[in-house]
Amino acid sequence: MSRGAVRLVGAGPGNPGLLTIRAKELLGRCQVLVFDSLVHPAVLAMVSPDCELIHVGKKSGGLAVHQDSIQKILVEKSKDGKEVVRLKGGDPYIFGRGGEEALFLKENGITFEVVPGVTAASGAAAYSGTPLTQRKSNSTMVFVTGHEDPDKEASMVDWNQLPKENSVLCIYMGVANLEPIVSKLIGAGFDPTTPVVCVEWATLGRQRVCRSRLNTVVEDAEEFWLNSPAVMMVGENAKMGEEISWFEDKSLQGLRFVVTRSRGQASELSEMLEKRGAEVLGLPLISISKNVDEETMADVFAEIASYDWIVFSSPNGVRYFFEAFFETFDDIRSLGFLRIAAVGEATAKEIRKYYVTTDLIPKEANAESLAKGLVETGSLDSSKVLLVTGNLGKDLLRSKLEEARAIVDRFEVYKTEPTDLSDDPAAKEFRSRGADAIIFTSSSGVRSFVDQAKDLVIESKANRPKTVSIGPITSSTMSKLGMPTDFQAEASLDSLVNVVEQHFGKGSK
């Protein structure tokens, strides 16, 4: 069997919107995902369904898988003829120990690249408005390890040949020696009340930023309680966040809301409240694929041209309606000139990446909404109508439409089903950490979500995450099942995020 290749790859400081774009391609396409415990569930997602992933940092109540063990399990995976990757926090080449994996398979003789991220000094910096050099205060910047090797006889930092003027000095890894990290700095001859800013959880929606002294951080840290993962900045431009900061200010900064999505698919309202400062964490609770019956869609496609309107259900409906469309047509025109309606803006913004116009969106993203519009066009007697759906998708539509004189005829396209959360990254996030709020937008979330309810138990005593809905049809969903609406929001996004906004985000109490 031929060898594979090894990636070691750079995951950035936690923030998975700041991977690298070639970091993304080899996620995509990797096989084997050999990672640490602080890599974002989001970025885990990344890989294909059938990507063996292998977890090899420290585990909750246990050690971390000694280092040999993971160059060995990078050899073997390769010699199996195996694309790994192996993802690392941060940038592989600083306190990652990738120059020490690189050895190992050089001797090995297993191909390898290294890819570079985002280093946490450089993410704390950004993200707490501490300028790593700055023209007129510093042009110098050191990294400083705060936890080296314990196997080690003595220490390979020289405190007191630091930088005491002109520096920025970025400590990593240092909350548990914290103390006598400050003491030596002091004893070394830094001056004792050098800024210090520490930037905990660095570029997540859970950053926490201690602004403090050199003489005094060990009292504010503790009354602060400062944890891991946490890089110590000390130098002058330590207290510009206090003038440059712009992620604290976020109206959602702090706090953490649960979306429930499709696995593998991106989405629209995570990045709207990820930009607004939250950390979100998606819910793999359903999966979608696509599901053609290669006859229904030969019968569909030979009469294309005689359809008076083509509904679109759903954004999914869009993508794989137009996949199977471009596997028998090569010209979009191909379609006719029949009229394009949509249940909903993000539906319709689906259909706009195919440069086609949709001539209906009701005010209100639903069936009957979407229905209702259908009907006061005054066109459906008679008319042909291709309803493109997926296989959980109601009548409620086609009989409205039947009603009103329509011939009707349903294009299922993809299949929606339940996934197995048991052994999920984004699940057992869930049940270590809870949130502030479950965010509802449809109502087979909110099925699954209840179907699944067993693995989705919070270990912790957290309070209850409050609720949040999409709309009326949704909330009636969830009362349905017995599960509380806290929130109810119109059936938009926009709604829903400024409805969010409202009750959770700074300011709202």
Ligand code: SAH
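Residue numbers count along the first chain shown, from 1. Because the structure is a prediction, the values reported are computed rather than measured. Take the two forms, superpose them, and find the largest set of C-alpha atoms that agree within 1.5 Å; that set is the rigid core. What changes on going to the form predicted together with the named molecule:
G241 is not among the residues whose C-alpha shifts by 2 Å or more between the two forms once the rigid core is aligned; its shift stays under 2 Å.
Taking 2 Å as the criterion, D330 counts as shifted between the two forms: its C-alpha moves by at least this amount when the rigid core is aligned.
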Given for the second form:
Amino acid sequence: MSRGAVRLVGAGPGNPGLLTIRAKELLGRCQVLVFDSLVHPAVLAMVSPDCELIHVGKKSGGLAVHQDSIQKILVEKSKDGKEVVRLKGGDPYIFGRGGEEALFLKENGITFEVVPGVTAASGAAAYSGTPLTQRKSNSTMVFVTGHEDPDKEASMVDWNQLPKENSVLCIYMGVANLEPIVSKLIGAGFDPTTPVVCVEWATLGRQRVCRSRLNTVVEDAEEFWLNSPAVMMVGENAKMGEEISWFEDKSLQGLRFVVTRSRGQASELSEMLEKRGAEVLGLPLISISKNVDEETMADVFAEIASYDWIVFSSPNGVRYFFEAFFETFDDIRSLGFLRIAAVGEATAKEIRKYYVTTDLIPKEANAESLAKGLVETGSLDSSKVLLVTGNLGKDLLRSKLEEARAIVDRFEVYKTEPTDLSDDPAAKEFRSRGADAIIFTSSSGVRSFVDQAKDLVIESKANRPKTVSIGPITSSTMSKLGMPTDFQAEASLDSLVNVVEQHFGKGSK
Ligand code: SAH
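Next up, the form predicted together with the named molecule. The previous block was the form predicted on its own.
Up next: the whole complex, starting with the chain shown before.
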């Protein structure tokens, strides 16, 4: 019987960019993923569509799967010959029960590997400006669990023996026991004015930082509504963030945006927003896949050198066209001497990836301007034009070009379909936590959102997320479908991010 293996993988503190390369590699190829509650939806999106997802963390309001059952799942799935990833927040061997799981696997003769991750304290330290060591003043750090009740007799943490000076104490799982922990530390002889910093949701756009001192932190944390997950760091270095914090200063830090994306495609927009400190929930509202009719393709490619223009109306069109093209030809010169038009900058950028320049980009990124630009070249009469589109491509462009007496062939290379969001982790987050704004980048995204709106809509009217549209075409679809557009950009990602920063960013209100 074939046997799989289990990988105990650290997912880091939450920010998907802090995954290790090994973790990403294993996620991409595992057949079963067993994961806890704190894992980011973007990390879950890294697995292949046919991977079995098993959530063993606490479900909202419910209970976590018992540790024994988790271990049994790992053994059973690997005995079925499956490649299993057991994904844990932070590092598997730091307050993660990774040690117990490894022992159990060993006892059952299962092959395993352990992939370390950035632990929460390390993430919180970096993202709040709190060096855990400092050459001249600080040479010890302690990771301690605050989950044990410090008053219970059998406590394994000796609160009296912790280093009181020249050290940073990192307390995990301490939010619920803050008061007893603080009184134990002061009772043990810690200076009551020792600086303390609590970092909630460290490394994520939703990170919040509460800076305080040992004798005031209980009150301050209450006023701050400090919640789990948070790491509390105690020591002189805990005040260094006043000088060297950097993450909190980002323009969109603390804000949450929903972006619509297509399944399986990384979103450039998400990256741009995350870079500015935002938390991004990517809803895979549409799925885009290659869809080329073999006969049409054969006809088009047989005549490819006879076209005068190729017109691309979207970056996806470019991608799937060239994929098909290079399956047939192995030399770009087989395109012949034709000219190339793109509906906008993003499409031209995609064309540039093939070392091909675009001859015409209209001022405004829409079909009307594109048609106008082409007509104005005066080259259309009796010319042959190849229109590369998806299944939703409108015929407006075609009819305008035909009016100018061009001979137009339509070449459909991809199709756009709505997806089902009922089980999507990002959609779940959105349903339970809402968002500051929903950002629409295409009409098909708007349509799919509206179709699923009943399932997604947040009840409270007062908290209705604002809506941002990438440009006039998307806005007009929104208005046709009865959705208000609060802010509109000028049909490019750069302008979209500017609009978001202007209306939501620091200093905007
Ligand atoms: N194995 C994990 C720790 C799991 S215990 C690791 O190495 O990080 C769970 C505790 O980790 C939480 O109670 C909290 O104290 C801390 N934690 C996890 N993610 C965190 C985050 N993003 N921000 C702050 N604390 C976090």
